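Just one chain is shown here, as structure tokens, and it is the form predicted alone.
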Amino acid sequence: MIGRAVFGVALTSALAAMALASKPQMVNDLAVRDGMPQKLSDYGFFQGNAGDQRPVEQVTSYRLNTPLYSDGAEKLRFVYVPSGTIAKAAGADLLDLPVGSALIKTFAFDQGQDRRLIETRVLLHRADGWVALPYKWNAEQSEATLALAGGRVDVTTPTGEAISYRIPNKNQCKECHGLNGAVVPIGPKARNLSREWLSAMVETGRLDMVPEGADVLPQWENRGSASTAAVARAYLDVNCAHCHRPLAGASNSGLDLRWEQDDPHALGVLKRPVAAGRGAGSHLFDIVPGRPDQSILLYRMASDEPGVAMPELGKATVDVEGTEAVRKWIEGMTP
């Protein structure tokens, strides 16, 4: 009887373990909604080794049509929407993600034959607003730990440039993600997400609808089939407009580079800079139609000199492809 009882307990324990193993891993909501978790694995966003970047069932990967340039880094993007909640479309702009949601973005570079994870940035939507937390990956690629002070990592970019890659500190996140004094997401706008991905989110109950104006920014790798203006405007919207817009960090520049802006002067055409300082070089206007080499906008994009280069954060190298896209747009303007 004792042997049978012991066997029964062992069998029950084994069945319980099997059931637990077959159950989808759950994201740790407490970690998302309170405190500052010290390790990326604390959240439960990924299956097994967090370095494998295999999301659990509740976490969905996504991509942007036109991505933000960050020294050529590969970016792995994910969104978590808590069970029992739903994201809401807000026209062509940012998706309205419910409290408890998280946006996860991992930056990686190919170093020789291996992909090396450098950092993961986590945006958490809490009851009192969004909070941004940076995590730095260890050499073993098994864990990323909270790096409130940021950090530096030596990497080689896809173009062969050796740089000291900069992981922003927690406060620097606000410089790009700040709007009217609050931290907000800047990436997942419906206009920059594929209609197929948005439809899949609706079908799985994570999004209420596919809005009008979705999926209108061109796919960067297929930009040759889009108009010159659309490619350049999409690039500026993604790479510059989070600061150069009303109520954002560079609103005092007078530039508004958002996709929806249609006033040429607000976009910089024959607009004199407000406070560019030496960043203007010897140029007089942000954009001179037909003359990109006389335009402050292109001059700053094509520079890697601190105090001149734009954007000020998030890159140490010049985006040759992005600069060329903006150059063609200005060249095509009627003088």
The other form holds:
Amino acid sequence: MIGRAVFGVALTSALAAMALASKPQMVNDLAVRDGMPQKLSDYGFFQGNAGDQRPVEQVTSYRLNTPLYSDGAEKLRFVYVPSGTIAKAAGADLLDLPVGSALIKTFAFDQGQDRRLIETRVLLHRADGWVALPYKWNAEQSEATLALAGGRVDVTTPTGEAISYRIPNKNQCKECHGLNGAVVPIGPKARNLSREWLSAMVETGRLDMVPEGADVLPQWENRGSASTAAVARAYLDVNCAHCHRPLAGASNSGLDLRWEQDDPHALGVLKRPVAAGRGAGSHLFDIVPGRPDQSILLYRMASDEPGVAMPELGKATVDVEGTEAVRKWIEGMTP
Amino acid sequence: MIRLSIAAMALASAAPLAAETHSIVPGANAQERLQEALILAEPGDEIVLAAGRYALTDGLSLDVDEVTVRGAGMDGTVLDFTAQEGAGEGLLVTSDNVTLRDFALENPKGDGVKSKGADNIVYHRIRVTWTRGPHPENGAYGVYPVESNGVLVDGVKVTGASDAGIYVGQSNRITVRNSIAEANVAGIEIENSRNALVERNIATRNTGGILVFDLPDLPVMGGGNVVVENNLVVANDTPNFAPPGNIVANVRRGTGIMVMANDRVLVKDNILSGNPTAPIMVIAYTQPFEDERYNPYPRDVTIGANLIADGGYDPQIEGAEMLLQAFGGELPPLMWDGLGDPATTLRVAPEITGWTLNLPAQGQGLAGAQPSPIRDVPAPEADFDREGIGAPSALEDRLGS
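The form predicted together with the partner chain is what I want next, because the block you gave corresponds to the form predicted alone; please supply it.
Below: every chain and molecule of the assembly, starting with the one above.
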């Protein structure tokens, strides 16, 4: 009896190995659609050595023109659209990803010669809405484990700062990803995705068409060739507007930093703070045209002190490049 | 017997799943253990925090409806945020029907407890303390419900907030009661909110005791239907320590109860003493503004009988010396800026004397002020309609021991 059971196991694993060899590895749709998988490998998003972050065939990597600043972490972004479904263009805003889709984002820092993966955040589109879950990588870089309560990891940023890097807890995911009480993606907006990538998604049958209004945010590394305003507005849209917009985390501030907002007052120009507290420094307005050093917006971006620093979550250090871009924009405004 | 047990089973399955209690004790990994409990709780559950001091490095958050977080008393269970490294508040609540009770937060880097879009929330016997006392680098708000329908704050104590101790913003159906606000810039502040009852609180050693405000450029405006009664508002004489730029940085030291740009407010049966600028102040929004939806004037404000002693003796107002001289050493207890329609702005009980700045225009500071006693204002109407004012009564049921 025991002998037969052992034989059975051996046969099963042999069959499984054959199946692997002959068929591409598939994403585990059950894990995407239900429960709280304890390990990142449960989803089957990656093949081979997990630390290499090599996606399976159904999972596509992407990048954003202007990315969110996260203490200089390198980010590896992936999208999964299940077979038999298709993402739909929805204008310049978020791609309409079908139920069963997933967005995967891994945060990494260089450690000497090696890349060290810190955490992977997954957004899962389930029948009753999106769910956000954080996974923390082990020291061996072989697996990431669900970290509902988040955590802290000592890292050294690319600029050489030693920081206590914060992995957000599940609720903190929603603080940024919350819109009108529900969790939504933030990153993959058509305006912040390249036309080439979108076209490739269409060609592989994962997207119905290239959305209108796609690819308008400047590419951050080429920002020298874009207008000062476009660079700063793109930065604010990507780094701030998930909270500072109607129906989101900081809606009560009345500040709306979305790309499409064109009312200067809503963008903070000569707008007084509401609940900034000491975050206002000694300043009177969010933005004073021509006076970056009198503008609360820049003051808070340039701070690394909890209670003052903005964004409140997702970073511990000041983004020198982003701060500079916003400074130039405010400097150039006519008083 | 068989029939009986079938009936019992039917009964059991009809009842909701038994609520669970998650017990948390202080010690190693308190941050993770407490946060995980807050995430994994199901509606109806209770998270019980044993007595002791919890050393926390990050803000906590709750996003599950109908959860109670209960400590062992506001002096027994202390969430210590002195070493907080991140997040904008100590505890953030974003779900409905939550009860927070019997614990304390100390030294959060930003706000104490913030509840946003969290309808029907109860704060009962919560303490938020910045232990170094008034300091501009303390967090802004102690207890901070915002954008919520149904807010009950009862038996809370806040000390040291660099903006407002108890701040209710952009909300509706509110009661703030039996609470102590001490040594904050603003003790209790009701901002851009409707249907608020502020009663039986103690506001002392703040810069301003109780403030009822409406501000422009916010998603929710049109504050009003507010009753402020039976409060003890004494010795609010702490110099303003708010960082400049905040609206409360303009509050004059020694303001007792202030009504700014609100519609239909009743202030009565309070005890006010030791408020050296003005025991009661009724004014328009002081700054220029462009928001067309906004009404900057106070409307339909009733100042009923209040017990007032030694106020207005050291006003933080330009030309104070001349004013004091003109009014015989102490300003009358009610100060009005003179803005708003004289026929509909104020009703004042006959025994309350007042003075007005007679400002010619809103948003221009004190330019053109022509101070004089208030004369010929109508007396309060016999009844003040309280329909719909205060937290829904169902919230009171959650206050039991």
